[in-house]
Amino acid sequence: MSSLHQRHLAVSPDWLALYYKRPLEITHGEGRHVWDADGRRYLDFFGGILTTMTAHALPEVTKAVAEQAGRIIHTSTLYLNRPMIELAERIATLSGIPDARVFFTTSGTEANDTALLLATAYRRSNQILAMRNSYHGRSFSAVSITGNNAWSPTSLSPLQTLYVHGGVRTRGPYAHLGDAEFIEACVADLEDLLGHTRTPAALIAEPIQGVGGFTSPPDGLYAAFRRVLDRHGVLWISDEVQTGWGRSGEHFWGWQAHGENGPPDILTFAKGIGNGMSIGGVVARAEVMNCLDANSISTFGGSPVTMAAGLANLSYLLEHDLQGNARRVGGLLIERLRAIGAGAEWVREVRGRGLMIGIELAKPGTDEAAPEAAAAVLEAAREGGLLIGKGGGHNTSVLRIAPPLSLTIPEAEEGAGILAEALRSLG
């Protein structure tokens, strides 16, 4: 054991948890290439949790940062703030949400704090509906909604969560129908869900779900529930914490998979946006979100030195397409891990959109989560110098690849081949 890991055990948590048997200290990136403390170079494919999305070290960001925190670093919302107004404008106009306001946090888990706040508050009720095998933060209120108890560690809450069908197509009750008749089979579930409780304030649901191993319903899923809650006056968050920006691919927000009935009533973002720096942050039409009658102020949401990080990191994605190669990228990588996957009888499933693409393991030959063997491909590809993540509602036996949307064609390849070597090795 390192003394560095050492120290960590003596200052932190129990449940502060590190990845690999031997943890590793990341001392620098560039690109989509990190490097540990012994100079040992690895792959990104997992950037921090979805959060370097551009690259690492990227020139534009990091010029940005120095230049702001060169000229003043904090101010709070108590003052004007040119780059938080100028970034919210941006967000504003791409979140598709019609007359809408932009309030920043530090952190997801603040975002959907926030959202659950102000849908409770509109809506005068407590009670909130959520999807199954979800995620949305640690936060007292957020652990309350996730309906994934790896995440979850108490039942205690200031609200009533009711949970609902349809986050993961191909497992539970309505696994084995078309994808018609599975959104229909939700539906239904849904309207009986809201025949037998008070009305809701508002559906929180991430439109693929991040922590619980890249899982979505076919396209048309929420549209459908939305003509339900529109008709009971429920309202509707998307969860785009993992899902925007483009990581899918085909849509800039993961909600415009879903999208016939128009945006979503409260939209949450972070991660990505800050490329590593602390954004998070609520999107609502006006009247829900001025509705609050008591006053709120951010003391670190909006920093100036993370607004200017976020308006140089969203003027590199759009500038250079980085939606357009998460698609093309993307989609070459999802066929070659679908290739790699069928002529290996530890996976289930290969799934995913875009740049966010997951692998499900099994026992061979069953549908039993394989937990064990998601840990030894970690660490056979750490071993082969590709970093990837894990997750999953069913014992965490998802191997998670979320690269920098930056990712190009050679490195899709290089990854690929160290996971196809990770999972042979699982005999």
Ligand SMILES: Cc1ncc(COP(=O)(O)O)c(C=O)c1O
Given for the second form:
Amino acid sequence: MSSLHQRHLAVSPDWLALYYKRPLEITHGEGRHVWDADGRRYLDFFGGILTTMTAHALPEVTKAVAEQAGRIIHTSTLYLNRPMIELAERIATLSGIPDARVFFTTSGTEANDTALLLATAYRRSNQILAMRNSYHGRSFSAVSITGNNAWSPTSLSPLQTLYVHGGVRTRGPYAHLGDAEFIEACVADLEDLLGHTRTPAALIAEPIQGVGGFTSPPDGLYAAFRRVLDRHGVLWISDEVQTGWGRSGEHFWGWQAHGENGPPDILTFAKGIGNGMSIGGVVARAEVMNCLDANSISTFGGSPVTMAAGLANLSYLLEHDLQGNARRVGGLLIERLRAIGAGAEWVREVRGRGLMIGIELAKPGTDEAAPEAAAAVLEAAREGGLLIGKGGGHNTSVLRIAPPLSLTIPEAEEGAGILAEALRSLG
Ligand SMILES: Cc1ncc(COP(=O)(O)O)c(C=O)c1O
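Form predicted on its own already given; the form predicted in complex with the named molecule follows:
Following is the full complex, with the preceding chain placed first.
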């Protein structure tokens, strides 16, 4: 009988990558911990790619799912759906977007597809501005606004995409500038680009780039962009798939670090809101959301079971102030990791905010990417009992740390200790 790994390889696409030389089968979880098929326990600092937002097996979510599944699992959007309307009302209020309408999808990709459909229809243009080093999903249209070639398997595209500077602070032509000059240079680049284009529909950006390695511009860049975009009538889409729901600690949404000119025109979300149930969605003011002149549905979008999970999960997050927890515990964790990084010659930069922390590795004494070192630290952390992620546009040299937002201080300390040991193993 072949192993599950061999069976996976025989039946799955080659491009569906697995972590670890000996891939892990996770069988169950509780709180911030998961267990593998051999019964070994791990502290989970990646949450299934920032998706287990509150905690594993959170009783409130499990109960809501079970109760709703016991009543009815599916009805479709042809009928009134109480949990969907309740969650839409709460998200509309939280979004900060005036006169907000919410449309639910089943993934972040589909949410961004919808945002692109809205923006291109509203503006009657197929030109999109996206950020270098960006990731917005796996569909044909999402891939065509991906500024990270490791995640962009085709250059064929229904859109004309132009890539803007600014998502990566410490690499690229403006890295040497101070924050204010960096913003000025990126704004000048945007102005210049707009002078060479027809009429772009929108700029789409992750306030903190996720797959790109938790990189972000100085606070205020997107507010400065907003002023320029407004002059040209170009919409701003904030992709909050990784940054939403308070993960960044200081803000509930990532756009709020750039909020002086108000909320984005369109906001997309997914991952954490369902705590693992498939919920994605898009929020836009009514005038933009209603610009489509044909019908559109997502059969599974807003399904009652996922919406019940989302409501229970969001209530838990807000009632337990997990944003505040992300700020406090994340603040301590990043300080501890900065101290560890300062003494580790492979660490180029420790960055992030809240419980969204990146450790970029580079060959000692250089700025050269160190993907083998990142892979080795990932393995060593796993051996030590800690699961983390990887990312980064520079050959995947960034360790990504994004635990459930209920992380405790002792767990943060324990994880930091394992990471310190894993970094020491690089020699
Ligand atoms: C910022 C961002 N947008 C969109 C997506 C796509 O979401 P999904 O994988 O749910 O389609 C991701 C997934 O990692 C993401 O990080």
